[in-house]
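Only one chain is given next, in structure tokens, and it is the form predicted alone.
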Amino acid sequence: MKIGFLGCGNMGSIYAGYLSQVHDVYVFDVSEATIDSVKKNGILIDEPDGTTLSFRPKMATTNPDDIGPCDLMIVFVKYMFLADALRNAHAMFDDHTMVMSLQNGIGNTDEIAKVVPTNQILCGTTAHGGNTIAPGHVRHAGTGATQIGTIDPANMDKVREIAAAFEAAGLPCDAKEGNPLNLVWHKLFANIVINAQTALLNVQNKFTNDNEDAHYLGDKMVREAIAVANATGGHFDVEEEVKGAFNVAVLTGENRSSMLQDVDNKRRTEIDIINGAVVKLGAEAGIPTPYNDFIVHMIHAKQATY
């Protein structure tokens, strides 16, 4: 399978770098450090038992013409520069081309959307979890199941051919039928306990289980989340989720969050579609959000102060 990569960030270090062992990878980043560190010593993943891998795509570019289309592309640019990042992008994908977003937060397939067809959309999550070494070299800091859907159920044939494309590369992928945002409502569950608190706080996830002004913070918000999910069509078990969203920061517990790491590098969050998407659709549902709107206010005044 020949699978593109917009972006070479953290994750899509992780998933090019395990991917490419059994398929054509190709690599597009903006970034001209990540791109000529790939060239030199290929990705380079130190992984929790303390070895590092180097993975060699196909090609690594900062060209995205030198690509071509391929049969899936992995979307990795955050939300804010997503439509953007695909126009550029454009001669990777042609009409049979699976574009697939496996990020955090509500909108990035709305994003994608405002440039691919809905009927070639894929999204999902992922377990995996990553922190930056230097460019084109990444912790490999957490590993577990990636799971995938499709907007168009017409597609499920495709997504279980990705999803074997990705377990024959060593990552453990289910293929789920049903609403795919389900699946993107579930992780951010987790994220809405985990990644504000610990950007604010500079701990690591584990904190917001532990610390009991943490946890408490964190039940409000996600008891908001999971009343807003099931407002706008969701079937969730509140107590259920709010012991996954737990477990997921204990299971996590040394990692550096993704929004943390944005706060280390003063780069803009994703906290709009996180704990903002929350209160948006809270918003238009009538039910009142106001723990994630304070932490909504409270990370843009951080980012205010870059």
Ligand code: PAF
Second form
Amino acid sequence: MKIGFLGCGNMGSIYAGYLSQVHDVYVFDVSEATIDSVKKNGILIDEPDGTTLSFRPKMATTNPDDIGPCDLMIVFVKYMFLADALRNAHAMFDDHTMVMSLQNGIGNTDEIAKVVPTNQILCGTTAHGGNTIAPGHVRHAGTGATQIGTIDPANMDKVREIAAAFEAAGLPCDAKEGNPLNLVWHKLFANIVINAQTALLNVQNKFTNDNEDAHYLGDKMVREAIAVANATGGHFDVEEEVKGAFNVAVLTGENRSSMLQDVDNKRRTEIDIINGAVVKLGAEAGIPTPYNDFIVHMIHAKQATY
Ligand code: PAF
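Could I have the structure of this protein in the form predicted in complex with ligand PAF, to go alongside the form predicted alone above?
Time for the whole complex; same chain goes first.
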């Protein structure tokens, strides 16, 4: 399968690296430092067991026109840059290409849909985590299943084919039937507990489970999020989802969350499509979300200190 990557940051590196073992992987990133490093050393991934793996994609380039249409294009670009990035990389897809987001937050597929027909869009979630060591060099901080789905049931065979392609590359992957937004919400509940708090407090994920006050706030925020999800078409069991969200904080305990890494690097965060999405959809559905609203403003204020 010809698989193109839009973005080779932490998650792009992990997926492009593993998939390049058995597929034709083409990597596009605007960062020359990243692409130079990948060309010279391959994609470098430090695994939890202490080994460093080097993966060689078929091509790494700063020019998307070099790549041509792919069978699957995986986007790992933040939502606020996503539509423009896709327009710039139009050479990487045509009407046979499936375009897939595995990113955090509610709103990535809406951004993709500004450029790509909705029947070509897939989405899902990842349990992998990564921290940057240097451009093109990532510490693999967490592993687990990738879950993928499609809004258009006619694409289910393609979803299964892609899941099999991931499995062949050593990446466990489930093809999930039903509305993929359920996958995105489920992952979002963990992000609600973990991301903003770790970013504000400069702590590892496990703190949000272990510290009494952080646990209290995480619990309030995630219950608001589940109420909003359920008021907008979801059927989530509240206690099960609360437990599951804190369990992610335990399982990824040593991670520095993606939002903490953004704050560390003085980058704009994904707050508006994580807690911010809960506030927005809550207002539309008449569900109060004061804890999420508070933390959205705290992160905006933090971003203003950069
Ligand atoms: O955004 C992240 O960092 C990850 O989605 C998660 C699950 C919180 C683990 O760090």
